[in-house]
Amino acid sequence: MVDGVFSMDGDRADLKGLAALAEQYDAWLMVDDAHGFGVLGERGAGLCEAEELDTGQVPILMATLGKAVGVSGAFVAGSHALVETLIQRARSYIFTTAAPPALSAAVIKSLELIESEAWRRDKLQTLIAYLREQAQAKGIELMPSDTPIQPLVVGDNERARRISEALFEKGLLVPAIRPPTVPEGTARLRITLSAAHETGDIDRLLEALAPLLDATEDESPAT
């Protein structure tokens, strides 16, 4: 079982090489691809679709439907086979209220943007190339990612959660992500981009952080 895409790094993992090693072993493969669905691959299939695996590589595809897709819940793709042994073995879904039809209704608009859409994923994977070249040459060492998660490093716990309550209240939204989420000395600014971010957003969020990040560095987590 593997994340698609990283949560806290932005990164994506090796589903080619994952899927070798199942076929190796004679395992299956399961993909939570929550923060790429609706993202990465030509019709925003995720990253599956992306590395062009298919459903013999990839057994089983979970993602949410609260992010990219923009409603709530979540999805467990696969055979016949296992989606019906889900339904009937599964205990946290015995007993679960089936989605409304509203949200059911919205859930396929979303699809059919996703698909239909793809100047969204353009626009998207613009404005990080953007937020990148700009934080470099503000000298902002922003970690490795050509997803929408862009995490920026302090290291210090404290000074990611300064930094992160200036910036809130300038109005950019910034979370301070800490350990135990992330390792001990990485606590990091986790940075999210959509395709309704515009490039004065991420102008606005650089001017903002440069003199946060000069002004707390020599600081101590006491202050």
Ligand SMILES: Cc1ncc(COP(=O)(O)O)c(C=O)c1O
Given for the second form:
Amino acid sequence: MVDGVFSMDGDRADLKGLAALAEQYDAWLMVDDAHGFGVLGERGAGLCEAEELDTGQVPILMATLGKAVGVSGAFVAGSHALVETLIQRARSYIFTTAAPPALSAAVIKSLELIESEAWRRDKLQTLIAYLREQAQAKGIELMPSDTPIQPLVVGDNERARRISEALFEKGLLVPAIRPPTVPEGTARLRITLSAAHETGDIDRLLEALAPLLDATEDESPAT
Ligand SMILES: Cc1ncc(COP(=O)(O)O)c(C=O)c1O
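Switch from the form predicted on its own, shown above, to the form predicted together with this ligand and output its structure.
Once more the chain from above appears, this time first in line as the rest of the complex follows.
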């Protein structure tokens, strides 16, 4: 089981390598593509589509509906036998009220938009490239990532929290992610782009960020 796009680093799993391993050991590969679904692949079907993997190589694909799909919930896609087994046996399903039809209608519409309006994905890629380029020009070193999750490791927990709060006061939502969500000493600002952003938003972020990073540079490490 593996994330497609890792939620706190923004990098991608080596799905091809994992699929080959799974085949070698006659195992099933399950991918949680919460952060790839809707964002990667020609049609937005996620990392499996981008890596050209089929249902034989990835027999269990799940993704959430609360990110690119824009509502809430999640899905598991797989063989009829797998889905039927989950419906009959998954403890979290039994005695739980089904998702309402309105949610299904919203999901169907979202899927139509994801599939037919590739411009959002194209725009995201343009924004990602712009952010990375502009950050580099300002000497701000982002983690290696080509997805909308663009973390900036600041190391110290308190420093991350303070910068995040200062950004929030300027109307910029950049959460500070700290251990145990990420390893000790790698507290970070989790910059996340969406297709609703514009390059001007990125300029605003970097203009606000650069002096905050400088001002907090010499802080002592977190306790
Ligand atoms: C990889 C991954 N899977 C699942 C989830 C859970 O999503 P939800 O909030 O829709 O339950 C998250 C949340 O960020 C996630 O990063």
